[in-house]
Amino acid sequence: MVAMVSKPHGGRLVRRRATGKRLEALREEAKELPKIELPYDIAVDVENIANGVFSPLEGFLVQEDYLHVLYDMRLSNDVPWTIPIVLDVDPDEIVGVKEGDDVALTYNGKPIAVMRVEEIYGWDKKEYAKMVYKTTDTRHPGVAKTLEKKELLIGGPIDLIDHIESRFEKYLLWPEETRVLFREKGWKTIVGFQTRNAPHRGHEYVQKAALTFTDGLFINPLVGWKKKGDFKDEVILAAYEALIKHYYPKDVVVLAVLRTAMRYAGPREAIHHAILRKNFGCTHFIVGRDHAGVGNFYGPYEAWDIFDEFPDLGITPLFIREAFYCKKCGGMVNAKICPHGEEHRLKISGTKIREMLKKGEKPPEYMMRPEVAEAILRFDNPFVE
């Protein structure tokens, strides 16, 4: 029997990469077009659109889709979508550009895509923050970033004409590649794991719990903009390499990066993260407690509850309870399977782990595998400053 992976979101994997003579023609055209310079996070999302990570999107949202996503968490065709993928511009960047024109999207001065400008429209950044982040408090990093954005949005399809080189090229796989890889491995069920952290024993526990009833694990760390104090991208990858090498059976894990910004949008971002992993071919997705949360902006299980609103998501969420070490059980367990009282339980604190690593100390083994701690401590400063 041929192994099956999940259908892409919206039913078709989007491909917006120009090839052959069309690529040559667009590259020539881009030299003469008005240019819009993109920051890194938007530039890599152009690649995500072009390579199907954001299927069914073919470009940046036009106003009708933007408003539907903002208020209904669905595109205008009713397909679930929770985070608006938008391109913000200042009026002086698009002087002379009108709807129907083509523009060149550039990164570091080099054209990476040609965009057909279908619509130019204004937006209310505070309203965006209120709907997406459920707050307008600028202590929320996503809110602060949104309020710094530009005055107008432009929507329309893109065609990719160049690739942005990554420091993590060997970890970069696109959905059409992961889908082939999963089939070659014979995996029928694949569980995706989103992370912006180096792995501790709690992460390992939920991954292995999910692996007990799926064929393979897709560990997909997010590399891109993160807030101060988060682990650096290269540290996360080194830590996972150590964990996979020492504590996972051979050939049950694929490790690849997702290049996009963390938005810290809590429940909405949990759905978004699930959709992206569905596009990579995952059939299941591990949803963390306070998934994509920050501070106290979301309740601990809001990111679980929101999945009730999306019975048509097309990927199965896995809600695995937070793990701790029980001295009486003699291992990693959770509250559902451990009968013992708090006096026997050793909680895993991400804050405590970070504090110890900052001092150059290895966290105790019940918190983090020694090989993982050693991989992290090889870096002079493992955290975003």
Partner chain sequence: MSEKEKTRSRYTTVSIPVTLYNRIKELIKGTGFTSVSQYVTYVLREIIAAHEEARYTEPFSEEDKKRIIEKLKKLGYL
Second form
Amino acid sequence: MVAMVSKPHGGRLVRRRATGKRLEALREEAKELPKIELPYDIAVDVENIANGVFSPLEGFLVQEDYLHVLYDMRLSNDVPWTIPIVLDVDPDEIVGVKEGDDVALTYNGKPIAVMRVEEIYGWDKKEYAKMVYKTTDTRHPGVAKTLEKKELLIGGPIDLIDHIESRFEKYLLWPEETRVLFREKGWKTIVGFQTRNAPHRGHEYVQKAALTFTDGLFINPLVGWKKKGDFKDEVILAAYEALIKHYYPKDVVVLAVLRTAMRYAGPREAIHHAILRKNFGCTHFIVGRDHAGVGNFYGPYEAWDIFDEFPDLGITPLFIREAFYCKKCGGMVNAKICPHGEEHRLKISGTKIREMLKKGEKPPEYMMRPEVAEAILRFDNPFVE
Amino acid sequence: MSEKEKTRSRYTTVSIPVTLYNRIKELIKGTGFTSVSQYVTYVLREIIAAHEEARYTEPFSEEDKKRIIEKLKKLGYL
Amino acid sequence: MSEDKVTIKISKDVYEKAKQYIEKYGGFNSVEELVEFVLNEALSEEQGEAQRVYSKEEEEKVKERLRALGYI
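For comparison with the form predicted alone, produce the structure of the form predicted together with its partner chain.
Every component of the complex follows; first up is the chain already shown.
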């Protein structure tokens, strides 16, 4: 037994990867079972469940947990959980499947997991949108995706029988691995950073502000479905490699990816992101202004306020203000520590940076490190189309 | 019964002395807590979580750990 | 005869969690005892601080001085 500092969510790191004889048996069984083909986003979440990223979940939510998460932001045992992890199916996909049966979950036709069907139930997609996204406006990318989903949900535990290859295998670490890694490095306090962006000077500032007080920094970009115009995953990784190489001390940073879709659920997703990083072994989590937001659907500080409702989250949120360059201060600062007026401040705008990069231009140094910009500009088209 | 009512009806009650109730009501004035119930729920969650935080051991064995360290070395993390 | 009681609503899930907590670690005979304990703790923390330092009148005096000096 190995003692560690931070506890996984719900008290136990879930492991549902079949191994040895059991794996052989399940692989054999899967050939004969009814099959449900999964889209990529759900398939990678199956692997996340199996490897404890979503601890304490052992599978897809059954109705009681689903409703609790929807209305109380907690599982039925009161453990905080804000984003329903559900599997949607069409009735004709599961003809003849009864509660208690096993089904094979496939990706690209290949079985990746066996699921014990505990419950098949209907759901109200609009209600889901209203509760999770706080809107039913289809201009919200999460809402649009939800309304396209299938009519039934099936819940039950899964056992993973195959791995989904990643383009980023080298960067793919699981919670049990990061937990060992952090301990081997001697870190006791680790701050997690969620991102879906190539790093500009503002990101670097908040990371370093946090890192001033913690032993280590865990940069954990989401790779997977993103909206048009976002940076491509490989671009984000190359940009971070450049930043770390040129501007971070050795041995204070770990860069690894998390394969899961952005939901753009603002405050609820901020809690979700914090829980996932707690499972990776983080003790602290940086929550940005309008974290996981999109458009004007959420207030700028809603994602901070929601943490007040979770005294039992088990990971400490760090609310760090947006950084800008102040000509008077002569450096990167934020509104809390800079007394000077707007006329002295140079704002760092992600939109502006993307526009410049799109034209093949290097943003000014106060916005983005030149080495980072160069790494991005090495790609023909750095953005999701 | 709607979906919402199904979960919402899952409440139970506890009794506390009136004097204590009144003092708590006074205490939470202007704090953002809107009822004694809400406050009790909050402090119970807080105290239970704080207590349980300290008691945890990883479920994996020394062999698991060795295997993980090997992988981390191979990938250049260690 | 014990003093008058008032009932408050709490979610069943939290109640169950509190019950399990008591079963695991002991120290209390019921969830109600635990609730009373944590609420009394909260009160004594609050009052302990206030009483230890100064009375309302004393606090007002301090504030007056701070105001006079331009701190508040």
